[in-house]
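Just one chain is shown here, as structure tokens, and it is the form predicted on its own.
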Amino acid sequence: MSERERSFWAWGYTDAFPDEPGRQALAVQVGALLGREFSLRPLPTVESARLPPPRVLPPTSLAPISSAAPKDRILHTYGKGYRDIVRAYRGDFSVAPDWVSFPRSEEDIERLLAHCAAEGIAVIPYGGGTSVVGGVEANVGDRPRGVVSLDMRMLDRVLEIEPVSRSARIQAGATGPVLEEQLAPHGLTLRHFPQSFEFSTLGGWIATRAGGHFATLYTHIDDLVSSVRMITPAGTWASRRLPASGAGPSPDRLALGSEGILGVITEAWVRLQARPRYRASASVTFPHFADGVKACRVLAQSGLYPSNCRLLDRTDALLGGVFVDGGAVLLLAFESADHPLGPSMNRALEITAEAGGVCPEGPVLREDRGEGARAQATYKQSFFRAPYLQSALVSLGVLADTFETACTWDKFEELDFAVHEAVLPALQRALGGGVLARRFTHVYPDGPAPYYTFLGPAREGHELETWATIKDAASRAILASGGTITHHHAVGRVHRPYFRDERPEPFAAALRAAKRAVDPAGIMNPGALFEPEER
């Protein structure tokens, strides 16, 4: 069977992109929401891509693991954020890497880093290419002579499973489906399902502190990492596998979220769980979004730890095709490998009822008997489908993107008000109107993670400038209201100016010093987290 083809401009596989009837239906749906008609634009072809010639080429010693073929360079130019999709749709690949390397071992990586350090060539680690914040693009300033994209796809195996401690040693290039497929015969799962699950990798999750699908308890990859192995230009960075330690600052914590500026994550020991057997789910509607907020806070502080506690406002529910009778709907779920979930769901519904929630159809309780993986895939299918729709919206001339944050419960009302006051007028000024939807993706005892979607009719030829204006308005409102610039999308290059305001300056100085220590030539992903010259 031939390998499925990845789109050179849009999210995902070419055969999964909405067909013409699907785009027509999407045009009608978004047209009704925005109060105007949208027509189908022609889809780009790879022949229309504009690509500069390579400035540098791989040496003979690295040629067997490297490629300067136009298609490889195109596929490694951008991530999959709105601005990436727009530039690729236009055929603009002016910041393409000069070549792409596909190492098969740590020794290959060491040889590549040594060559690039000696020659002043920047190296950008590349997992699944799903960054939405410019984390993998070759926008590295003027100092490097060239840029190499280091693709980890060949290092994708589960190397060792330790069932007593329920841990596994996994190579960093393993995508979500690949690693789960290797864990399934052992009755185990990593249980980390970001929306990019189909394409993103373990190394990418660690490098960006990725958030998964689950709403409480183990929400980030941070919670699942036991130790990290990383190849830096100065040598191998490898921590000891331990359940916990108080021995000084953690080397794993510094690797988590490092976004490739220190080195290349090659493998990690991760904590596993038994595959779920029992599941429970319910939909609860509320008269007002604020009622749902109260219910989520009590649920987050109850110790019940639901696997899903996703609160959607009316607009977000309509965008997602979720029925809502009122101002908000809460998608509530539990899962367990150990025990039935009726008592947990019953108590959760008591909490939602006290906040004015109604569950008209009652909860659904089920037990999987050898069908866990299939049920899990079905449950999340619509969640993973959403990024394809954003690419299709770009092809209709719709500006559509998201931003997210986290704040304490006492700050949410102020933050939410500030975001609406900043973004809706920005949409009106730039586009003549638009919509702003919101949801909670994760909830913690001390605060929620609000996630916003904005849409409007894009002005052809001005998409990037308009997007930047709206993104800036949202980012400034979030920071001014006590939120973080990102809860689970990383910093990259897009959030870099705002991250500068969020981080303490002594910490920034310490991180710069750490980078100089392990990357003295400054070749590792310059421009991520810091300005390219800020070392």
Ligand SMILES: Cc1cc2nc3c(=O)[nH]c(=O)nc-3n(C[C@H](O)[C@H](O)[C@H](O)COP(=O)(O)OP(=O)(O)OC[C@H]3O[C@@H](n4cnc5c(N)ncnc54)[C@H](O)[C@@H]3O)c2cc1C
The other form holds:
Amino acid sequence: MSERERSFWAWGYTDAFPDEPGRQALAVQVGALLGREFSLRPLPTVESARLPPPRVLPPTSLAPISSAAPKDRILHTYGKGYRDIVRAYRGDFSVAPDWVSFPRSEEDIERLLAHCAAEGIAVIPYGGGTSVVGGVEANVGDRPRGVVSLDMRMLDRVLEIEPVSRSARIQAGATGPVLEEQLAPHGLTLRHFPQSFEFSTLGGWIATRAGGHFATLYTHIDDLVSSVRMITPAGTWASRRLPASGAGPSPDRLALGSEGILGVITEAWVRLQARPRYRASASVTFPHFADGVKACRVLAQSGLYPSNCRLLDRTDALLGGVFVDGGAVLLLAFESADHPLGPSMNRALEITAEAGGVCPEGPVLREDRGEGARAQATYKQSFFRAPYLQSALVSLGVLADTFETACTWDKFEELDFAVHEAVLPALQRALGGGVLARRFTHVYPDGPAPYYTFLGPAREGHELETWATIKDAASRAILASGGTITHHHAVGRVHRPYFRDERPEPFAAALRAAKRAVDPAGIMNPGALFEPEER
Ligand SMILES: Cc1cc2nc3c(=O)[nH]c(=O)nc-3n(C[C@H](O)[C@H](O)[C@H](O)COP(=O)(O)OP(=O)(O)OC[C@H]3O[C@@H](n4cnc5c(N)ncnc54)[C@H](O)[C@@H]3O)c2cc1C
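The form predicted together with the named molecule, contrasted with the form predicted on its own above:
Zooming out: every chain and molecule, the one shown earlier first.
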């Protein structure tokens, strides 16, 4: 377990949170973008946190693995979405769980679930707590007598590596860095890098169907899992480890995206890859965003499968501190453990040039010789800072959040138009202005995954209502124009009403029936995916 202290309100470690000069610089940057001045607000202290006393306490048999200490309850109250950070910044921990358990074995989990089922206490599986959709929030309706947060951090080992099939059996509480560190000496990687990699866990990725950093091919955890082990209140759900199977509906597919409502995922066999040796990268600028969209579609349908194909509009690039002389920039990359990538990159640049893209600096081709850690180091530099900055923005009085979707290529233009038509006026009405930036995080042969960031000057004391208005406008626009309510952030509690509109009703009935079968007392994460009273 890490010695470093995690912030009780913001993203990440307290020692990595931007210092005062860093926040001043951010205030200047965001001030220039939003056309007004922002000043530093005082940072909250844990002493000012308000939380109710626990309604129930762990029984003696569970006491050695449990804690009802205020600090532990505070740290397990929220995920890390905008509304979580705002509530924690305000010191509002009114929905804190009654206690937190840290199981060390599957037997501990079985004992905990049996106790909670008998006593009518809700159990919320907790991986890294990086949910941005209220997935770990103890907002569980009126029925449960109490709420336990079940933190998986003690179960973080790579248990077995099977090199012939390039697979590993890994415990669900392993975070990205912890599991990669254990795979590195074997020259292997899971190669799953969500932006929350530093804290999110294998179990959380499976439970939310996480999407990794790579733009194409094996980037979703769905494709990297070959079997799952889950402890449900009704018994152990363990699938067989197979490369593929046509034996009826897949038990893994039901565990994937189950968001803690069926049971606790304890381990999984995952498919590994050799660490990449060859890399190629290039930046391509387009006069208009639409030109970049066209290039991405042709690239996604070309069979080249770039590892990165991240199209940023001008505002999105500016948010990352990059000025683009045009309407969009495409960050293009390939990587392989097996073969040099010059030909793939050259063909990709022909495609982007046909769509009007220019790559003045040309591609960069690299070959790593046994420097397995480099992928992670590069990833760290470019990716780890961003979440810290989002929390820092809250402390400057900036409303900043993201939302994401996926749609087919034929619907993208209409969806993008509808999102702008809905969000910009909502920002104007609520905050007197703001900006909306967009990018593609993933591209598929049949459509992109657009990802939007909105920012505006928050109205102090009204942050949550304003956020809800903008989020609702964006979500409705997305659903009305053929997108999904989430491409990789999951449903949780925040997307629940929109998920209801997206899913077929017979499927919802089947899922509710599956939950009743494995969780007859209805204790597993009530309120995620379904209304708490929906059973
Ligand atoms: C800054 C930031 C960047 C992010 N970037 C990405 C990204 O690039 N891609 C992406 O997909 N998501 C991203 N997310 C969202 C989030 O990180 C993912 O949903 C992630 O998969 C959650 O993992 P976790 O371990 O933190 O799970 P938690 O947040 O702890 O839990 C999420 C849900 O899974 C359930 N759960 C957790 N562990 C288990 C288990 N062992 N068994 C059963 N249920 C469990 C919980 O009950 C909850 O419903 C980001 C979030 C933040 C804050």
